[in-house]
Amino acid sequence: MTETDRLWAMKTKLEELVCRAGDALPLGRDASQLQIQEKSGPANYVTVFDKATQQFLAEGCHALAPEALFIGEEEDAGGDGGNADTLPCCFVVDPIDGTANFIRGWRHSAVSLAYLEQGQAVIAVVYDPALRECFTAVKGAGAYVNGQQLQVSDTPCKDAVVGFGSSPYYPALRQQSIQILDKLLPQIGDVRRAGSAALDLAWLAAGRMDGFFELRLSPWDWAAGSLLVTEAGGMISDPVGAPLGYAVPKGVVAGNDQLYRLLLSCLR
């Protein structure tokens, strides 16, 4: 067997086991049975939903590979914490991605895993339970969405849309953000703030997008988001053109190569 056979055999046990808990998910109740709670930092929730979701995923990672250490968002729900840039391989995973958008009914949130091996992302599933599409990357294999190969758009500067993230939990960020816009709206199509940078970098693999930045998240916003990136053609790394690493809080510039470019000077 192949090193590509090996990770692609693991990436359909890991795909099926994204989609069963992201199908488990109840979209649309009532916010009053979700047992919201507010963690550090303004607008940052967590639900029973969030913590349920990462311990089934903690469990079923570790049957496929024990060896594996697992780092998600929610450190009391299975986590076994870790330097991900430093373990043989480990699972970075967000069990809700937009759970504001959760909470309020609106439907653009996802579960997101990643496998690393040596620092390096080389699996990643990241599963969109409302419109039921699974987008999945193997690295060297390609990044695809329901069987369906992903490239980036090649859409020139002039007429791009790019997704940003606003960064709401590190207000001492919201100014420069606003700078940012005001800086590059004039050079590009419109903008587009949806809640998820998981399916953000997954549509940016798609072409529906063009370009993505958001001046800090954490590695499990974009642990598989940056390997479906890559894998469809895409550039991403941080705001000064260093590679992101998966161990601490960064910001985050993606896009198809004219509009990464143009990113870079804009955050710079």
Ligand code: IPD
Second form
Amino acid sequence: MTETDRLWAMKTKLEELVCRAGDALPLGRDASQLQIQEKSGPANYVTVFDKATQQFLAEGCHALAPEALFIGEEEDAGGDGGNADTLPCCFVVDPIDGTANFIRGWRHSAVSLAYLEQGQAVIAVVYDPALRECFTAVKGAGAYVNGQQLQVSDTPCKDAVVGFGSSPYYPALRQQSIQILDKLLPQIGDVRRAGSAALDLAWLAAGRMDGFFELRLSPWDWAAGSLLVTEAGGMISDPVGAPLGYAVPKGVVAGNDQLYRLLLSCLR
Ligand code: IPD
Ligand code: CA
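Counterpart to the form predicted on its own, namely the form predicted together with the named molecule:
Every component of the complex follows; first up is the chain already shown.
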């Protein structure tokens, strides 16, 4: 069995697990039934479904790979914690990326799971239960949505659509995000702010948008999406062009070649 065959077989099992988790989410349910709690940072909420989904995934991942630690967004729902940069292998998971959308019945959220070996993502699964789209990638073997291979766009800057996040939990970055948009908008077609960084990166991999930036994201927001982007031929890094590390929240810049370079210049 080759290395790729081993990872592909694991990807198939993880895909099934993540899709089961996503299909159990009650999309469009009345917000009063979600048991919403506040977390640190403005407008940062968690629901009973974020925690239950993470618990389900933690159990599934531990059963599949007992040697791998499980790092998830929700501290008290089956996570092991730890720094993914220094672990031999681990999962990095956001049970619901786009919780604010989920709470409002705005059907654009995802379950996002990355499996890492020696600090590198080698398997990615991002599942959008509303559209029933499962984005997957295995390092060195391409990125796919529902079995169809993905390729980033070759749209030039002047026609590009750039997704961005406003770093909503970091008000100190608001002004800087607005200044970047001000520099960027005259040079591109338009921007989108859809509310799920994991799906922004998956859609970038699929060529539905051409670039993406956000000044601060946690590793679980971008871990799976970053492998989708690189396996679809795109670029991703921190705002100075350095590789993303998993130790602390970071700025993220991604795109097809041209948009990636334009975004780096706007963020400098
Ligand atoms: C958030 C989403 C959002 C981004 C935030 C993230 P969450 O994740 O990805 O698009 O702007 O920075 O934290 O909180 O819904 O898991
Ligand atoms: Ca989340």
